[in-house]
Amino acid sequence: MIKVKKRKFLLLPGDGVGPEVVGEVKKIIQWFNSNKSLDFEMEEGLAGGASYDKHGTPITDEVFYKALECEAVILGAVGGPKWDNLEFSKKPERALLKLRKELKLFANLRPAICFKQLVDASTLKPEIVSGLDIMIVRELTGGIYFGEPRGIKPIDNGERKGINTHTYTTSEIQRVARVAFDLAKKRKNKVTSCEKSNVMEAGLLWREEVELLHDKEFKDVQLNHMLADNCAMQLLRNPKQFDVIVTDNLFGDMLSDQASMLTGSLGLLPSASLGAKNKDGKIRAMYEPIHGSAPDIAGKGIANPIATILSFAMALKYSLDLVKESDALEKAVQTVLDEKLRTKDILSPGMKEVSTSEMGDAIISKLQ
C-alpha cells in the first residue's frame, strides 16, 4: 500500500490575541479530520514577540525550516508595545518579513468583503458598500520595503539622512500581474493596476509592463490604469467599481487597509500570501487576519477568530484545492452571523454577544 503523504499547517499563534484566534483554527483542522476523513497534521512554533522572549529572536532557524516543509503556514499576528524599543532587526514583525522574502511570498491577496449582516458597521453608506467584494492583490518582496540603499546616516550641519529606495524589475511587475489577472478571470474579468506613473519612474514600468503583460496573455481581462492617490478617493466615493487592484507593496500596504474598513471590522477580513508555483503545481503560502495583535483585549476571550477562520478557508482553496471545504467553512461563517451571534467587536443592539470560543464552536455547530 502507498502511504500518502499528510499535509501539514504550520501554526505561528505569535503574540496577543494571536494565540487565542489561532486556537480557533485548530479546532476545525482537528473537526475536519475527525468528520471528513483528511489528513490534516499540526505542528506549532513560536513567531513575534513570544519567539524573541524565549530564543532572542522573532523567528528562529527550526521554525523557519518548518515553514518551508509544511503546505501552509498559519499566522496569528505578531508585535505589541512590549517590544516597541527593541532593534529594528529584533522587533517581531521581522518574523513576518522573514516569511515572506525567503518563502517568496510575492503576491499579497486580501479580499474586502461586507457582509451583508454588517453592512450598518460600516462608517459609509449601506447603499456605497452593501455587496461590496473586492480582491487586491499586493506585490509583496519588492519595491521601498525591500529596495536598497537603505538606512539612516549622519550628514553635513550635524543632520541625519533617511534612505529608502523604490526599485521594480520586469519580471516582479508580471508575476503579481499574471495573479491578479488569473483571479479576474474568475471573478468579474475586471482588473485596475495602481501605481504613480505621474511622478515616479518606477511607477512608469509598473503601468507599462501590466499593459505589456495584458496585451500578450489576457486580452480577455478588461484592464483600467489609476493612480494611487485617486484609487484611495475612489474607494471612499464608489467603492463598487473595482474587482481586483493589482499594485506595488507601499500602495498595497495603505490601500488595502482603507479598503478593510469600507466593511466594517477588521476582526472579519483574511489573507493570503502566495509563493510561485513549482515543478509540481505547489505554491508556498502563509495565511493570517489582516488584523493585529490587540494586546489590549489578550487573554479576555473576546477576540474576533473569523479573521482567522476564514484565512484558514482561504488556506484549504488555494493551498490544498480544497474548494468544497472551504465553500463549506465560509458558509458556516454566515449562517452564524444570520443567527445573529458576534463577537465584542461587532455587537449591535439586537444580536448576542459571545466569546472568542463560543464563535468558534457556533462556526463548527454549522458544518455538522
Ligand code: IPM
Contents of the next structure:
Amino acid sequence: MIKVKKRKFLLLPGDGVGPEVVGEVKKIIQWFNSNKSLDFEMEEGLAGGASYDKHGTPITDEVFYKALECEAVILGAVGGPKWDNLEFSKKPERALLKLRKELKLFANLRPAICFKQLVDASTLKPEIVSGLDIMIVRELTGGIYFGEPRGIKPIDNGERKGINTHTYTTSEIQRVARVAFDLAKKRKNKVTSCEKSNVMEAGLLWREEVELLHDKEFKDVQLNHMLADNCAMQLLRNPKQFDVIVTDNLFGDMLSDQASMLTGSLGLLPSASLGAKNKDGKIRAMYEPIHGSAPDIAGKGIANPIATILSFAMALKYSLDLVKESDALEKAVQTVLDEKLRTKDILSPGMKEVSTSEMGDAIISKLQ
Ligand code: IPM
Ligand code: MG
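Form predicted alone done, so how does the form predicted in complex with the ligand look?
And the full complex, kicking off with our chain again.
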C-alpha cells in the first residue's frame, strides 16, 4: 500500500475535560494510521491554564510556532475557576484568542444539528427542533473582541471607565460573508445576515457590504438581513427557518450558544475556525468542541467526547479533503447513538451509560 505524505495535527488538550476528550481523538488518529495507512502525525502541546501553571503564560512561543506549522490544530477546551482572577493577558482564554487572531482564523463554523436520537434532550418541543440543521458562521478575528482602544481607565470624578471598540472593514465583512455564501450553496442556499444596523454604524456597514457582495457574486443565493435581537428570538420561535447565519464576533458568540442548546446537547457540537487559503491552496485551521472545559466533571471519565470527535471529522473534511473518512467517522457516531450508548450528559431512560473512553472505543469499533 502506498503511504500518503505525513500530515501533522497539533493537539492542544487544554484544561478541564479537554485532555479526556482529546484523548479519544488520539485513539482515532492512531486507528486511521494503523487501519487506513493515512500516516497522520500528532504533536501535543500545553495551552490555557495548563500552560500557565507550567510556564506562566497561556501559550508559549514554542507551541504557537508549532500551530503555525501543522496542518490543523485540534483544541480541547481552556479555562476554569482556578485561573479566574488572573489579569487578562494571562487568562487561559488568551491562548484561544491569540491562536484565532494570529493564525487569522476569521471564519468560525458552528453547526447546530439536532440528532434524531436526541430530539427529546432539547428543552424545546420536538416538532420545533427535529431535523434542525443550522450553520452559524461567526466572524472570529475582528469586532469588539479585538478593537482598539480598549481598557479600563480612571476618569475625573473618581470613577473608572471601561472601553472596548467595535469596528469592521469592508474586507473583514466580505471575506466572512463569502464563506457563508459558499457554504449555503452546498446546503439549502439561504443566508441570513445578522447585525444591529438600527443602532450601530458598524452594523449598517455590515449589512451594506454583505448586500454588495451578494449582488456582485452570489445573486443565486437567497439572502435576508435580520437584526441580531430578532434572530435570537426567531431561533427559539422557529429555528428551522434558518440555513446559514452569518454574523459578527460578539453576536456570533451569543447566537451560537443559543443555537447549540436547541439541539439539547452541547456535548455533541463541533466547530471549525478557518483562515484564508494560502498560495498552495491550504487553509490554516483550528477545530474544537463548542463546549467549555467543564471543570466540575473533569477527571471523572464521564465527559462526552463526541463534539471533539466530530471536530476531528470536520478537520478531515475541511483541512485534508478526506471527505470519505470524515463521513465514515460521522456515521460511526450516529450508529453508536442508534445503539443507545450515551455518556452521562445525554443519558435518558432506556439508554446505556458509557464512560468517555467507552464511547470513543465504541465509535472506533464502528469504523472497522
Ligand atoms: C467561544 C468562547 C470563547 C469566546 C471564550 C472562551 C474566549 O465563549 O469560543 O465561544 O468568547 O469566543
Ligand atoms: Mg462562546
